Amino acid sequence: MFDVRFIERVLPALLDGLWITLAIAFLAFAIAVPWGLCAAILHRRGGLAAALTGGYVQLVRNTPVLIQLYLVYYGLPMAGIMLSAFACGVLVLAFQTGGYAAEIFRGSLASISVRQFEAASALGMAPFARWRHVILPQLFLRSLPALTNQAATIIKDTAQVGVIAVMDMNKVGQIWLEKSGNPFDVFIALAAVYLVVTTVVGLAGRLIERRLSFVQ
């Protein structure tokens, strides 16, 4: 039976772990896009380039985010780097999420005339100016909407974290499900914030993409 008092006492702990599960979703965002954003341009060059980045990408595509965060929780310290958990998860999430980003971008740069990069080049525009005043913001306005999405994904994906013993929000939830053998409520409550926090996401997304469409 669904127990709103057990609810109210299982909360606040799960509220201090999701500072948790914000701070590596956070750092693994930021490292994330601008990762993928460098495979993504790339990839554009072709060659070597583009094989390896394309295998990094088929890699990310097909090996669990579980399986990444034992390989580096447990591989590292055998290659003599010393990461926390913490550093372990926010590393792995980073990797996982610049693959996704690195297609999103990739995309996104297709849809980009070419005619586009000739006519920067035509006024005498430098390869940096190019990027900068012509490129990168019709690339991160198409791909907004995709980013948002991987952005709620990913603190979906710290779920996973837990097993190497960071103490995130699942973890803890995990934690009072051991101590009061009531799984129902405490999933229950999980799914809730990760909702809320997901939905918020979504609709800050949504928000910044209209402004950032008035703008231009």
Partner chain sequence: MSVALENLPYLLRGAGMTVLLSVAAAVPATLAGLCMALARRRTPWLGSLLDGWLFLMRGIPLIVLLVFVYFLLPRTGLDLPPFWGVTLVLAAYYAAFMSEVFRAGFDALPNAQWEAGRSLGLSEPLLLFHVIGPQALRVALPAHLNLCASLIKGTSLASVIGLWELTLASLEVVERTLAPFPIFLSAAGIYFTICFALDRLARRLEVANG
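Given the form predicted on its own above, produce the structure of the same protein in the form predicted in complex with the partner chain.
One chain, no partners, no other molecules: that is all that follows.
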């Protein structure tokens, strides 16, 4: 049942797909974090900005990634916007993860006392310096565990971009599942790589957390 030779053949193909998976996840995450941060900061201003960002977060939380992918991949060309499947994947996952990141930052921001803002302004610090030196470092530190989770989630979510014809690792795996007639081994290899990658991301997050943490 478990054929080492066979896995030796599958694994390189999967790893080729892994680069696509990681590239999409990385790009999407790199866009989502600053994007989510902006949304969270906008949300704090209240009024229309809060309503818009709140609506955005709800939209992301309550619709499947798959539908979002279809909507962008098949819908955008109708509006005259031609994007590669890869770009569509990055866009959707960034949009999705940005919503969750906004939630995370919003929660952390709410947990930082207004007195921290006060203390910084009382020292004569201008708004930019206040955010840069006092608020943002605390915000990131508080958000780090949840962001790490989100990083693992985005890697798992990339597995869905195969439906819009991106050759990510899962899509490669699926093709092998179909043609090899040996689903068990392909599954084991595929699952193992995903487990390794998400675990490494989790550990890396915890490592960064430990490096940056201070006595609270």
